[in-house]
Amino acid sequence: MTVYLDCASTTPIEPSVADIIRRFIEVDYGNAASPIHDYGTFARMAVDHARGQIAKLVKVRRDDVIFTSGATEANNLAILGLREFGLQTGRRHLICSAIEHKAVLEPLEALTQAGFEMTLIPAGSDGRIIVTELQKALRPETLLVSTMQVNNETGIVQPLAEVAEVLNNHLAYWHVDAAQGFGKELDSITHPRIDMISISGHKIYGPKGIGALILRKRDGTPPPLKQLIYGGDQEQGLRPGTLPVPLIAGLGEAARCALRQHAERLEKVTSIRSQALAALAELNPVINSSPEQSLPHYINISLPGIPAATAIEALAGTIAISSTSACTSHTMAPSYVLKAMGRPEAETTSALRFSWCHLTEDVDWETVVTILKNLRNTTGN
């Protein structure tokens, strides 16, 4: 049996987390949007309830919680939303990393087509953003700081009391990616100073196809965001259409049980790398997610002489891993965010990143380390 090793992508999910969606999928299948009845009026309670669970877990108010399709309409919404507000003002200026997901670099992307300037900040051998080149590139007309709070191929936590620092007293909006950290390491994006979170439920043994984003509010008023898409007010206006109620109750029970279950998520999680670091030691191999700085669910290895498409197609039936975001491993290309960290080709196109989770079930890693090996003395490395 293979063991599932690719929690980044999508995790499985929680099972009290399927019990709540298949109870709102089969018994209480009301719209929220219709509590003229008792079948409306029980939907929206268990909409309202799924926002403060999210809320409880970041510290804000239920209703700074915006629903979404997940993290990357989010990310989005919180990127292209600002555009309007930006021609108005003439602050076009936008800053980002190097290293962030493509769900965000497009949307910036996007806005620079309409006039908007864009810079990269670049990041450290160690993976995290350099944050004195933050506070270099920032203008007085810089509207839009982006960052991720956990790098998706790494796991690497990124410097976000440091920016928070840099951004203190300036005007830009900050919005923080935290689809692959949110519910995993829970402190940094409770900061007062970020704007913006954009999070998803699939990254945290929720559903496919539900996240939100989060705005957090300055002086009583939100960021001045303007919806993308048209066709009702729900969600504050900023995101039309009939909610799905089964997936929202369900990733509010995925928030819940990331508080509640943190630590022994992490004990478990913690463990399994500690095995994992163990047994590939033996390769000898490029350690590209230090275990210092790093979350303890991933680990990022290369090992040069052996391309990563040989090496995940060998593993198949022992373990399911990948090479990049699942995003972008359809491509082929190597990983951009290690090349962003200086990273040498050699490196980058032999890059394996483990990822797993408190549900992952025991791994064979004698088998994995001698299937590595097979593959290295056929390389001839």
The other form holds:
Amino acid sequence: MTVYLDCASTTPIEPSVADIIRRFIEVDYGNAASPIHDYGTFARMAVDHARGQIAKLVKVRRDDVIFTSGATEANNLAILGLREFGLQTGRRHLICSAIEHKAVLEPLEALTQAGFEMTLIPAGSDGRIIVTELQKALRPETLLVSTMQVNNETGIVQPLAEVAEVLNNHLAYWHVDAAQGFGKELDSITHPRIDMISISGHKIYGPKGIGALILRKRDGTPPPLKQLIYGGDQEQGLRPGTLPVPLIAGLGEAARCALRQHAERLEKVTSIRSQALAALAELNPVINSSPEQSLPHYINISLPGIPAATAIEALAGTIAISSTSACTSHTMAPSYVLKAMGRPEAETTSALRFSWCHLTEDVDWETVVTILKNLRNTTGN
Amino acid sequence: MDIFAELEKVTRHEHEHGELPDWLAEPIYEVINNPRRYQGKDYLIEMLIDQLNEYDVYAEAGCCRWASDHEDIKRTLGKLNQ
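Having seen the form predicted on its own, could you give me the form predicted in complex with its partner chain?
And the full complex, kicking off with our chain again.
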């Protein structure tokens, strides 16, 4: 059976999460907004509980967690939600890095259509954003800085503590897209300077269709966001609509497991990475994600001469991997992230992302290497 | 820490130093003293721990509800005993 090694695009579900989702679909199916009977009250309690479980991971208050349909919606709310405040105050300058996910880049680009100006911060060849460039880009009228916690293609952990130092005496709101790192790397997003954090359920062994935007208050005041949709006062008016209690309870349980099982999960993924690096070393790959700087759940390598699509197809019976982000991989376009890191075309078009988790079964690395070696012989590289 | 030990710790704290009344503490001690009966109900026990950590007699008062009161704890205990 093919072993799933595409956990960066989505993870398998944790069994205890699946049990809880089933409970709130089949048994406790009340509406959290109808706490006028036992069904509704218990649903409301489950939502409160999940909120608390997520808040614990980020060290915020329970009421700082706003549920959304996923990290994409959370990113959109964080960015587009500031539009009115920016227009009113004349602060129309935005900053983000060139290696952000499309779910950050596209809403920012949408704001540029409304008169905002955007500065892209480059990444170095190590895949980390260049913080001195952020320092240079900051202006008095900078409204928002958006940086990711962990890059979704390379797994490289971004220097959030350094970004925090640069932003220390600036009023700009700081949004961190933590879709890839939430629940895996625990420390960096607890920094009190971060104003907004986007998270996703299906990247941490939870369900698809749920995420959250975490809003940290400054002197008791949350970032001045305006809702993007209308129709109710759920989620403090920022995200109207009936709360999907089964998904929320599932996300809460996923967050609980991330905290409680952190050390053992880390040990398992680090061990898989060691096996992968040892096996793939035979191919002399270009390593795009240095083990010192990336999450141990990933490696991203390039095998110049073997097009990524050819390798993925050849490996399909043994392992399921991808080349770039799940949101762009269907286009088979070369990675814009690796391009931003200054990698030549031969490397951007042959990049492979292997990503695993604590639920990953044993991988037959010998067969993987043999298949790739054969491909290399066939292509003459 | 084992989940039952954690439940005991927070219950004792709220009971002996907080405002958790005897009538509410007693059924929680029942859970703590019978871990086998409540095996596989980690979700509800975690919920109970959180509610005890945020226990506030006046949780229903005021405009916003960011604490748990005796009604929440009673309901969770009811679910645990179903």
